[in-house]
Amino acid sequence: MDKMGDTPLLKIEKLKKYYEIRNKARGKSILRAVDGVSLNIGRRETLGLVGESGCGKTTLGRAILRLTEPDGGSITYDGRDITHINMFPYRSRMQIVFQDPSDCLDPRCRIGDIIAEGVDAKAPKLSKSERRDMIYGLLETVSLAPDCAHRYPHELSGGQQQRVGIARALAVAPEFIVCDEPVSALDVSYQAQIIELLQDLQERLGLTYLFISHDLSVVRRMSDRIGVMYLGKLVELAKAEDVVFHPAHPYTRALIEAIPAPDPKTARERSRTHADDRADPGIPDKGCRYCRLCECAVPVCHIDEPELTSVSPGHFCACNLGHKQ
């Protein structure tokens, strides 16, 4: 595996996406959903992106695919800047698996017809039998029986629907897939099955993933490296084991401590300790974005906004005290 080699498959630099918000009481304001994010993803690597709802994870994934147009920064894919070019040639190389399969599958179409859209786009000159065999093959690839092609989405379970979503993404033979909370809408048993499927497909097909989730325990299982986002900024980036066992940013530590504990006594102690830890939707005009909730904050944190810097080989943290933690 290449993973993080000399030339990453995907490279984004200072990517930005802002939204204008209109409020009768406050007037116009700017939501900095993604605010200057930079990162690389190596071939056949899984980069996990974790953070609370509203931190900008999904917006970043969509901006990378140009499903929403970025307001600044650059996107380089396979050595070429794709920030402003026509994306049609790249749609088959870069795909997305959405969060809720029931919302993204047309309820009026049979499963075979849903998958056939990608097959027809990738290979429009196939014969009827070849087209049918490819659809059946894609269903088998995601461990679904060929007769599912004749069923409607509502006739399948949530886990089966997500497998259809994955098959639809695979229909155009992509290299890179954004997995946007692909298991958050599923039961725990289905979550494990989908994660195992994604890992198996990566091994067999050489896929590269950006795996987005709010659940750090899921991201840890899936990812080679993990990036932690808070209010539009990347606050930590490192190998998965370093993020989980040696977190450098206070927000990362808060996420780890929020993972449900199997021991009820430990869970109660965590609940009391972090009872006041709530996501702060406002972005301060200056200083660290997390400083108002951070127990480690010092005066400089309210003045200077830290940049993502190295705290150890391959481990980056955006914290004014990161090098001391």
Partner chain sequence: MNTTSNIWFDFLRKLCKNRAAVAGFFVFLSICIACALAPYLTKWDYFSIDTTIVHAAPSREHILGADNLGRDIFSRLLYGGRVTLRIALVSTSLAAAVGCAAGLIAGYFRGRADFFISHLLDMLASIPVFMLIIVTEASLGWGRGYFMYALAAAAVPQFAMLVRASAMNIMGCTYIEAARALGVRHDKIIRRHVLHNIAPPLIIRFTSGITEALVICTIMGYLGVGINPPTPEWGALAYTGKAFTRSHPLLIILSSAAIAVCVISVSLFGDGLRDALDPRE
Contents of the next structure:
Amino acid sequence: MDKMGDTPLLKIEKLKKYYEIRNKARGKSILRAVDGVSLNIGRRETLGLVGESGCGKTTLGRAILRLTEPDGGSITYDGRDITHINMFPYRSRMQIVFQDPSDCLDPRCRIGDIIAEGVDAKAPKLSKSERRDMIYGLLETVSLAPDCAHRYPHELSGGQQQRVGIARALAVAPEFIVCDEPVSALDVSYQAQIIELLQDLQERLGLTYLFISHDLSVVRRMSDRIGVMYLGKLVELAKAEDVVFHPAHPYTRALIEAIPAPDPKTARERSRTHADDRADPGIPDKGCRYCRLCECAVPVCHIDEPELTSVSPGHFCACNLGHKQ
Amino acid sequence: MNTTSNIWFDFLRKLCKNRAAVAGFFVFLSICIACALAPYLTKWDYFSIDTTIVHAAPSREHILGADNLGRDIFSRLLYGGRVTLRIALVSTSLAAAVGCAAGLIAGYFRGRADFFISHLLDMLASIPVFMLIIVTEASLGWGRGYFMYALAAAAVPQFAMLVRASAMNIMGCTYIEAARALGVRHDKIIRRHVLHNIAPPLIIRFTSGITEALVICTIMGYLGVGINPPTPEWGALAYTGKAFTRSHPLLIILSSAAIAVCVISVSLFGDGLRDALDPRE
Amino acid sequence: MREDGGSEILLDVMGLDVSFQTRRGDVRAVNGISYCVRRGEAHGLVGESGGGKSVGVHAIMGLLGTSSRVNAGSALFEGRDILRLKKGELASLRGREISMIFQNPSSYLDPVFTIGSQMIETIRAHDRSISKGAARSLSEDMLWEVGIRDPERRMRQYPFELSGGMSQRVMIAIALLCKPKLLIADEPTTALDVTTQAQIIRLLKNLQSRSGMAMLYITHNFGIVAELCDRVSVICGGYIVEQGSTDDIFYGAAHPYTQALLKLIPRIDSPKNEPAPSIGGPPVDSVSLPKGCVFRKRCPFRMDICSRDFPPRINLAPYHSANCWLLELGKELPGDGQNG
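With the form predicted on its own in hand, show me what the form predicted in complex with its partner chain looks like.
Let's see the whole complex now, leading with the same chain.
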């Protein structure tokens, strides 16, 4: 599955995370946020993960870092199973950048102190001046002015706040970063800048990314390979070009169509003959999870749940119709 | 970059701009200092009876006059303040310390500890303060100020619930998750993020805790519970003065004024703190 | 696409100027913007956040806080100046003639009432003569109209039980209950994910073509404009820098800011390793608003004159105008503005 050939940096197998939902009317129910997802990420690779909100992509990212404990499956990082071990030595190797930059920075800490938290976690015994140089260096890495160190988060713009979030993650010199919707809460102009920064950092520092977003056009710009998630399952996994230009799963095609047209002509050309847009189909008890919205569902889709299988080399898809379409 | 001290510097600067808060602070501080220095400020003690000066008017010797037993009112007010303020401050500090620890454990670690602590606090909160005071006094000995501990116990749930709720709120923020992802240890997360962020409501709660303790303490004194005569206490002084309201109103006016001034100055200071503690202005 | 200037003007905003008082000084959020919305048309207000596009509209609707002030301008809605209406008149106009939907619908729905009771309340607030039963069936029809599968069940639910997309549909249903002539949409899909966004846009488009209402759509995403709007005003730093029909803007953008924004449209088909386009530098700080053109600090074609005066409005075609010195001086724009 791994295009890099050698051992992948991160390998997850059949990872599961279930939540119990208590509802007075309907009693207890189980939400299968992540339901048996397997994938590999090679060194210096960017794996994009797309899906709509509630599909479990964020939960997957957090479960990989063990910020939430997985309920099943295994996580192997750099050849070692980290599913049950004490994560402390791995914290400096794996990092996360969050979606909402205003929420992920402590409003009562100055920017310098926020970044210092990472610096202290990595190297607690630095002298004062070394520590200060580290902080200024990190600010420079993310193209922020040194005087930002003395400001509070609310004094910065959204894009600058996100840069601080990235600097904090970089402070421990990680090799793997989960980017959890890092640009979704930002303005378009900032989005482009942050993506550029992340790509630049990857090149300079040799980082590996798991890039999570609901927007395929953003993921596409960042990723080598793309995984598409739907309701806790990985439904398609392939090279970015293949996912975008030869999507195998009907849901992937729906995601591509959802991207707003880049110009009015394309918008007019797109035949808007969408059958039933009515939201919230609910999760079917059995069969393919997408069967109720799928435009090419056949009877078998309502009975059998498809597994992720290869449709062409390096291109995997979980659809009962598979490559037959 | 000086770490955490900066935010407190900003806070002090903002606080100093609020005149009412500064005034409140200094008024309360000077009352406290005056009471603490009582033996040096007056040559009279608070218990010697001098029948020659019963209900004496203010004079050079007795600047506020004397009470119905010929005791110097100024000394009695100062010594009374010592008792009242000590009870209020110590009980509130105790409550804050215990409540903060309990609330942090419950709010940060959740789970079974939370269940246990929350129910314990609910039980404590359901006992009326006055009952608690009377039971404490009866079991530890009357009139020696032990009801201070009862006051503290009664205030613990308020502090603990506040800290627990704030801690839970903060735990939901992503910056805690970010700190965990960085591998920052629990004690440091608590010190750096949780305590930092619950400090404002906690400090404000502390100031209103002091005013509440002051009021309850003086009520107890007024009712004659808690402190044995001849030890003066503002509430007890007010009770004594009440009998002579018409003829010699100075005692009740001064003792009530002392209580009121303390409560108002602490409240003003608390309001100023609340405004100054918000970094978003 | 309707013809330019085909129908009668519904909302005519002229020279609107709004400022905020802050500790750092007066923020000049909106500096004399003018635009008009015609009956049945969808007008897009596009710009980065902090550019004043929301503030201008909130000022018209009387939704600004006490620290803000409308300094000048008028907003004629069917000939009446909304900015000079009394509070009561404005309140009856809002909701009945003009409705609004927002970015975060869940904070505009009252958490302690069911969807149904909020909808019935809205109908009856504007017309007491409608019975509760009639209001209920009206609400259910409207929920069905906005694409909700089982209106009866949804009517009994509380806002927290709804997903983001669902709450936005409910907001739209509430906004349309009184059949407004103008719907103001303030970034209604920014907080939603792409699939839900596409559904909401389709929904708004359908509703608009069916009911013939006009729409004022505030967004920072030009992709949505392409899908939805007939005409566009591009706002930067509280000034309108370019105005025109959607085709004019997309295929003949004259202002460098518009061109830069157009390049930012996420495209699925661009080659991967092409450098991500971006507008250099931070958006305009409205406190220390520079003299001259608001975009000049970030503009790749800036000239000396740009820092002296705000450029005049140049008409490029009927209903297409831009404020840029390049056009005034007759220089060729290096970019051709084509995007497709």
